[in-house]
Amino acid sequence: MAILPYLIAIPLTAAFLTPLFAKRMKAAADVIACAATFFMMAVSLAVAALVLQGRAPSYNVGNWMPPFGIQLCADALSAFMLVTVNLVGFLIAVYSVGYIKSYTDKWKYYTLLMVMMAGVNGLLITTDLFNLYVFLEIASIAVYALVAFGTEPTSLEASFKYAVMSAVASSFVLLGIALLYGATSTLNMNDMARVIAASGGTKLLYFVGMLFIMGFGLKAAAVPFHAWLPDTYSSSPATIPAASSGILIKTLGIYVIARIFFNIFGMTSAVSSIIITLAVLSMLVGALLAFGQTNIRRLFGYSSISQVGYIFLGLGIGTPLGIVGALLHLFNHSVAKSALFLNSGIAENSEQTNDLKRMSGIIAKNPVNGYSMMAGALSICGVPPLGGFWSKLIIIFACIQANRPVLAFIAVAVSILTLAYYFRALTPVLFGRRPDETATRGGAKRSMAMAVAVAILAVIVISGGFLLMPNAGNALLNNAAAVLVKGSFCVNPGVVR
């Protein structure tokens, strides 16, 4: 039994079932999209044990063999994605059942959600570039909806900004694709790297390889193609940058890159260079930019700019350690981020504000919110032992053991930096006493699904650390990173399934 095509199809048939549904039912759209995030999340854990057993699952559609055919495929750095971003769209999909009944419509949202996370699957397991393409459209045209779901001026002008810069990259991202089938005659990114391998680089390659670089450097917000993000992020329902930082960015952009300059273009000493410097960048100026922030939700976004920076680094690097430490913080920061976001939708409910100088007492007024919002912002800071600490001091040492010991220091220098932002910010908020104006505030409805969502968040954020340890992930890890390092994709894939 084929398995792959679920991972498109029960996305696809739950947007379908919500809209008939929900009109007669109040909960169903919420039962449906919590299923069928469950279903995924278990289908993705499914595939990564096949892919531990050496059976990496693939999927011929129509029966026509690749490379005139379309196939689907999942190798570990596939499955250890899938994992990632169906764990984290589940938690939102169960947030959501307390976040958005305060929105109309809510069938809408949910039934565009499930078309976003259909496209991210579907780009995971692609083994054809233009249909990667495809779905990267699919999930950015549902996100630009979502960014507007909440019909605020500020959100319609965050969506219409999003949607233009992205068509920009998508234009990109298109010219790239078309020049590189002129140059190969084929799409299927296996005999692409074959091809490109057997006649060296050529100046086109270069050119493709810099509009790849812009196109999908924009999806990942590095900078300098980030501008869209802060307005995005502070203008959208609280689970649209949760989702965004936790699954799009990581799947559109830093997934798309390593797969493209690793597994097709085969990693050189001048992509290293310009994925280095756009990581440094990124650290930099994000960290920079979020000192002066007084709106939550741009604080959290600034940093996860800065964040990705350290993915990037890890990638840039490109030894075993490095690769390893990117992906592990590229799981960190996803869960971490993702619980930011999530709590700040439950901060800015019962405060009535997204400022940060009128939040206060969060930790004494919803112990469950104030303490996720810790543990997420101690990840992201890499305060030991949470998971970020140990994904950030593996990036350090994969510098130093490349004998990049600048990189090391600005890595360490931007997360002595990232701790000051988060401690001048978040203190006051998490432990503040709450004065008299406000104490009368917090008309804030409590939900069981909320603070259930954020809860098991904070518990995978303070044992992410778990990862490196044997039999209890690193072998999904390792093996993912392995992928990267041999520039394999889903070479001789098992039996098909």
Given for the second form:
Amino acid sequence: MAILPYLIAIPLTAAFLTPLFAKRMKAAADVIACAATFFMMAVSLAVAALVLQGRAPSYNVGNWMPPFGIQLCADALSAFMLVTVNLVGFLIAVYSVGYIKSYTDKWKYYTLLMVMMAGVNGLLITTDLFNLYVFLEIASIAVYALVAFGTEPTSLEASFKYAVMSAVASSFVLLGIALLYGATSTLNMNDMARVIAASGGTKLLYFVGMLFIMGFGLKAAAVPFHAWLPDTYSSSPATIPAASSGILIKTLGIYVIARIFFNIFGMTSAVSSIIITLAVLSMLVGALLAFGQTNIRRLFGYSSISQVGYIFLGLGIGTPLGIVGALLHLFNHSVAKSALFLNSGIAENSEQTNDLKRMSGIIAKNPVNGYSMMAGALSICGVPPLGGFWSKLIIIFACIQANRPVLAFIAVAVSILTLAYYFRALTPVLFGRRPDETATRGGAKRSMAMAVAVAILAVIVISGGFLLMPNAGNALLNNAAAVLVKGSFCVNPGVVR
Amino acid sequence: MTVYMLCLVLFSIGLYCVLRKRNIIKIIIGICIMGYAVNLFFILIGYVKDGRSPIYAHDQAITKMVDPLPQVVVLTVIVLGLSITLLLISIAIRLYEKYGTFDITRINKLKG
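Switch over from the form predicted on its own to the form predicted in complex with the partner chain, please.
Okay, now the whole complex, with that chain kicking things off.
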């Protein structure tokens, strides 16, 4: 049975049905979005189960055989990413039911969100490099519009900046794809890897590699290319930074860079050192800039840049242990940062501000919100029983194992910096008490859907370390890392289903 | 080889336009120029001088075919570029309504 096209068909159908029904019936948009994201999550879990049984699903679009036609194919890495992305996507959709009430025209929001999910899912399962570009653009265009959704002056400004930078990055990527097509005369990524391995690599590949690092590095918000991130995060609806940090940065940036450099080009020491440089810069600059922030979303945004550095560090080291750490950190950071952003949305609604200095005592006012935010922050800081601790520990061990003690020291130092800025910024917000101000801002609308979404996220954040247990996701994680280490993907390229 | 280099020059002109111009409409035009340069480059990769269209017929010997794949790819890219341009221009119109200017240096409420 062809299971993969459903990952693209379900969100596109939902995006089509939402404007059709939701103009008349207000609740239809919520129901369609939640049902669609739930089914996508179920399908992605089914894909993961199939991959673990060794029956990786594949689908030839229009029944054209690869390398001529576009082939959709899921290996362990795709399956791992699909599960992460669709889990976060489902919880964001549930949260939106309560959150997006304060904006007008919520059906437009859901339509754009579904188009974004279609782009992201398609990007994760395609094996055609140009098809990947198309899905990347679909997801990006939906997000430019979503960032401007509030139509405040600041959100329009942020959206314009993001769209211009991202469009330039896309041009670089397309130029790289054109050069690569000229060099290998194929667009299928399997075939491309074969041709490049056979020809032994040319100098052109370095140029193409730099174009891809610039293009996808901007989408991943690695440090020299991070300028769009804080502006975008601080001036859009709270679900957009959650989706961007939890879904887009991970797929459009990290997944594609990993796929291209490990599976198509083959990892060399030059590429590895470039990725490690990006990683160290991101970790340090993100952590240092986070200290001065007073806006809660900007703080989380800079923290996001810093944590993406850890993921790149694990990938750049390139040992199996490092890649397992990077993928586990990718999962933990996705759920923890989504939890933080969604909770910041609740807190901003109840406190009527996004200034850290004017928020106080969230745990006392709204325990679900407060404790969930605390769980997310502790996981990002790497406090022992939570998910983030295990992934950072593995990355640091991988640095030591690869005989790179300096990198291990930097990773530990940034971890301490992270603890410091979160402690400094969030302690008064979570535990502080300013009774004179709280009386005046009573108009908090509690929403069941929002509380449920952040509570589920908090549970996943706390239990993130269980992914390492045998028989509980460890197999998927190891298989996903093996895909990158061995440099071969799509186990059965010729099978038509 | 000269043609490819001229393509990259066109790309650089677009990039210069995006980086240096202050008017947001000119920035959008710069992005369009970059898109055109890449499209032209892609088409040139598949171009064969005096080539013919790649249609198979029984009575014809096929020599000097133009590679059809870049043309198909560029057709898709044009549509994507159109949608990005459309979105950028509509955002630019809303920005003009809110800020009363097209000057990017005066659209500066976000800092930090």
